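The chain below stands alone, shown as C-alpha cells; this is the form predicted alone.
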Amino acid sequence: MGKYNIAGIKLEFNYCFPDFFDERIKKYEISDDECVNARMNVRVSDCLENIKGTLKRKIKHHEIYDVNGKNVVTTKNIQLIYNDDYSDVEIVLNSALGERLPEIEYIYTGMNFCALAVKRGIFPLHASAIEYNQEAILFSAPSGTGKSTHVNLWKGIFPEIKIINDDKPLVMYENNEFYVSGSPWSGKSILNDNVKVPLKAIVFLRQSPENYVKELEDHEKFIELIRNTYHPDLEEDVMNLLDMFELLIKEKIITSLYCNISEEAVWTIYKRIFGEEK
C-alpha cells in the first residue's frame, strides 16, 4: 500500500491483503513524494453496486458500460471501474469470496496491470526470466511443464544468476533495444527482482527424453509469443503488440528447446544462445 515504480510505471497501489503482497512488492517502493502516472485501488464490499450506464461493448460474457467517462464491468463477485488507458483502476471485490479474496485480488490486479503495461508499450510474457552476464534469458513453457525446473538447473551450474520474474516478466523496447523487467506479479512464486536488463533470448521449452534445439519459423515465433502473452481487448492495442513482436523476431534469438531434466539440457541451449560452451 503506497507508491511503486514497476518497469517505469509509477503506480499508486492500494491493496487489501498485505500478507499476500508485501514481500513481493517492497522492492519497487518509491518515496511518497514521487509523482505517479497510474493508480490502482482495491476494496472489499459486502454488496456490489448495480451501476449501469450506456452499453459500450461486449467482451465474451461481459458487458462494458460507460458511466461518466469510466468503463464499468460487473460480474457476480467483482466490479472493475477504469478509464480507457487503465491509468485509473478501481477493483471492488465481494466479501462473499471469503478465503479466495487474497488470490482473487492478486489475479485481478495483475490482469489490470498487464492491460496498463500494454498501453505503455510493455508486454508480459508467460515465462521464467533469468539475468545472466547482465542479459536476460526467458524460458517459456505451459504451466507445470518445467520452466522453473529448467531455471533451477541453470542456477545449479551458474549460481550467480538472478531470477528477474518466475512467471510474467515484462518486455519493452526503448532506445533501439529490448529490455526485460521484473514485477511483483510472479505467479505462485515470490521470486522477482526490480531490475531492467537487455534481452538476450527467448526459449520455448518442450519436454523430451533427448535434448535438442528446434529452430522456429517466423510464423511459429508469432504463434508462441501470442499464445504466451496478455491479450488486449482493443484492435489498436493488438496491432501495436504485433508490430512489437515483428521487431522482436527480427532482432532477438527466439527458439525452442526440447529437453529433459539434466545439465546437458542447459549446455544444449547455452551453445545455441552464446555460440559455444563455457
The other form holds:
Amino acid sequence: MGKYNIAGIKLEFNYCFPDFFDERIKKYEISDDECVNARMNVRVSDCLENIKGTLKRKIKHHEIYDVNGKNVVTTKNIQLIYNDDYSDVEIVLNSALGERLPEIEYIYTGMNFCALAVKRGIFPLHASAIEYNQEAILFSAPSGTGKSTHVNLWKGIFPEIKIINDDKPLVMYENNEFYVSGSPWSGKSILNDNVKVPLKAIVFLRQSPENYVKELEDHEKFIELIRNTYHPDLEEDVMNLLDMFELLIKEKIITSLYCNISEEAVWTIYKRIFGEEK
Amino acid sequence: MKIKTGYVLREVGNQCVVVPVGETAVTFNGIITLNKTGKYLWELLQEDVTVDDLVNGMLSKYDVTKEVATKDILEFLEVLRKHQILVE
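Return the structure block for the form predicted together with the partner chain; the form predicted alone was the one displayed.
Zooming out: every chain and molecule, the one shown earlier first.
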C-alpha cells in the first residue's frame, strides 16, 4: 500500500502487480503521514462475489447495482465497487485472468483514475505530452499515428525536453490557467514525469507526405477534444467536460499538423506555436 | 418521430455539435455536426413530430420550395436513423 500525489489528487493506492507500476509510480510517492482524498484498492479473488442490490442504471451491456450506497458492476472476470465520486474504488480481479492480470489491473486502475480525475475537473487527453521551456505541448492522434515518433523528433532537436506522459497526460484549469500533469498511466511506454506546467498548445497529428499546419474550425477542435478524452458515465460530468473544452478552445492554441517523419515536421509546428524558427 | 433522450447540442463557433451523453454511449462515438437548418430540425424533433410538421416548419422559416425542403429533411432523417438516435 502506498500514497501518491497525482495531479494534485492524493491517492492511497494498493496495486497487486508491480509489472506496470513499479517503474512508473515511484515519482508520485508521498509520505505515509500525508492525508489522502481518494483510495483505490485492487485484489485478486478466485471467485467474484455475487453481490445483490438494487439495479441503479444500465450502461450498454453493464448493469450498475446500488449496494449500501456503493455502485457495483460485475462482469465475468472483473468487479468494480465504487462510490459516486470515485474517491473510494475497489477493483476485484478474477484469478482466472492468469497472465493477463497485471495488464488488466493497469488498464482498469487507469480507467478508474480517469473517472476520479474528471470528477475533480481534470481531463485526460490521449496524447504524447512534452515539456519545452516550462510549457506543455500535447500531440494527440489515434493509436498508431506516430505521436511518440514525432516526440522523438523533438527530442532529437531539443534534447532538454521532458516527456510528461506518452499516452494520457492530465489537463486541468486552475487560477485562470490550463495546466498539464503527468500520471503513472502512460500506456505502453514507461515515460512519464511528475510535473505540472502551463499548457502551451494541443496539436492533432495526421500522417502526410508533406508537412503543413491545417487550422481547425472551433467545432472541429471541440470534436477532436471530445474524441480523444475519457467519456464519463453521467450527463453532468460530460457537461462539465464540454464547458472546459469550450474555454480551452477560446484560450489556447489548438491546431493540426499533417506531417511525415522528419525534422521539418517539428519546425513546421514550432513556427506555428512560437511564431518563428529558433 | 422524435430524438432519443441522452444527447446534448452545443453551439461551437458557427456550427452545432451533438454529443451523446449519459447512458446513450460508453464512448463518444456518433458525434454529429449540424448547420443552422439542422439545428432547427433537431429542435423540432425534441417533440414527437411528423415529416409534414418538419416540412411546414422549414417552409415557415426558410425561403425554400416544398420539394427541396422535403428532400433535405428526408436526408437529414436518414442520418439520424443511421446513428440510431430517432424514435419512430
